[in-house]
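Here's a solo chain for you in structure tokens, the form predicted alone.
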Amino acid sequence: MEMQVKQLSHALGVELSGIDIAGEVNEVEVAAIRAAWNEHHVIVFRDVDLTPDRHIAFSRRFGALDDHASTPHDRLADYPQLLEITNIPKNGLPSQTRNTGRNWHSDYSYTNRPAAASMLYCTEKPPVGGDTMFCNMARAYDDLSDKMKGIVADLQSVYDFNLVSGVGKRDPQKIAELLKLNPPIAHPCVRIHPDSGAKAIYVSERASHFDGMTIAESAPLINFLCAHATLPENVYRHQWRVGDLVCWDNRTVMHMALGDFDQTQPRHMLRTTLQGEKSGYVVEPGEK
């Protein structure tokens, strides 16, 4: 059966069907999925029955997988390639990922190998809410004036793990360890997609400042770029169903997980992360 493509919003996002991604996916199908992904930035598969092993196997068809060593406490037991994002308590304690993703961001931007892509699978969800929003950073870049494109071309965004949403509610000892693993790091403010060649803004609410500029100097431009990128006409809002696999390209997309649901209701997701290219440099304390 030929792959079917259904557009989900004007700015980005398509639903793909007609391919059994829980089974054996051939090279032609992988190429078709990759082409749709590069064009639309977010791809959605519905009603998929994925075991952890099947999830990992399908994800590997698109690149090397991260072992999530940057956030070791969030990995699924026995599966370092799977990040567990849930509000379900673990070992009698609140889950460390219960409030994760509550601000606009690209995954692992605070590391020296920011994620190329993420593939998130829903196993449990609350009856209402818990949506995720995505914005098209390539389209946002294209809509900038030529003058602004020239300004951002020379900037390096400094990412700080302290700006990850919900950090203040996590175990202080674990946070101290994560801060040592992930010191502030700078990446180009404009990222070029290695496959499509598309240029995209690479600035998020987890960027503290631009290297060589103060926080006060940087804030107006960071705020403008984030507001510009997340205008409603540039956003797709995904309403989750159990069995959804949603895949997004972190090189051209930011996302935000909404807390618009009853936190007493279980929400459980598993994420594989495709490794991106090594880039960036550590910014020493005081360089802001």
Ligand code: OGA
The other form holds:
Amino acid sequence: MEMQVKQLSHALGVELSGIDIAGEVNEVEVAAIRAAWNEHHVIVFRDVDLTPDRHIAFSRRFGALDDHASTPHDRLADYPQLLEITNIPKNGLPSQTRNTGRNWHSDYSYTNRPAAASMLYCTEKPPVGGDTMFCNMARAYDDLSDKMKGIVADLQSVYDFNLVSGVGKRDPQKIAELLKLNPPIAHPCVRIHPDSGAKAIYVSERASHFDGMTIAESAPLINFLCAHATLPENVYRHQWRVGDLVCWDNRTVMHMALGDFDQTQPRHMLRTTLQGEKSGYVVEPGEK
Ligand code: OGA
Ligand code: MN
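Write the structure block of the form predicted together with the ligand for the protein whose form predicted alone appears above.
In what comes next, the whole complex appears, and the chain from above leads the way.
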């Protein structure tokens, strides 16, 4: 096995090559991929020919897969382990996922099982744009002052499904169902990576407030932490090609789908989600 590692930006992200991930992958290769992933947070494989079965089989080598019961409308009927993110209309209706991911977030933060990682495969893309950005939340944590590290260590971020981008553009009945499935939930504001031990800020544009504080009190700190984490020097911007499999660690990365493309052009992606640990406690919606 000869795995090549090519850095994609200064803060995070590498392209891995030399391993046929659509075929048989041995334990040594899995360990090498995992080590690169833990170190660089986002790993990219190019020119991969994945079927749903192969996508699922490769993903499973890294842990148990979520069946996406928290967002049941967006999974494939035959493959609940695959979430479909597309702007291609369904049964003559606009796709419910056409605006997915348009603000900075970590996957499934609004559930009691925030995602460990996600593996997104591009099957169709517009001629220009449709990029995705990633930022390094471990690096953002390390760059905080000791005083601020002490402050965030004491906080629980409350995630509110209402703050998922594009909620207002979805079918109201489906949204009511999703809000019921996913009430506001508080998670530690500092997430510790179970493999590497790295600490990372766990706040995003989907955090409404800190538990025990008002929305108004929390907003300046949430805004600061998001702005600090998403500074250009802490970001990798992925320009998709069909056949890319991009894998990110939701414990150390936030991401955002840019929507910088002609919406009449089809974009189609399939995602597996590696299950994280159970976490959090349900709270009341934030008070202004
Ligand atoms: C996701 C997501 C990003 C994209 O799949 O979790 O946020 O670019 N999508 O489609
Ligand atoms: Mn996402």
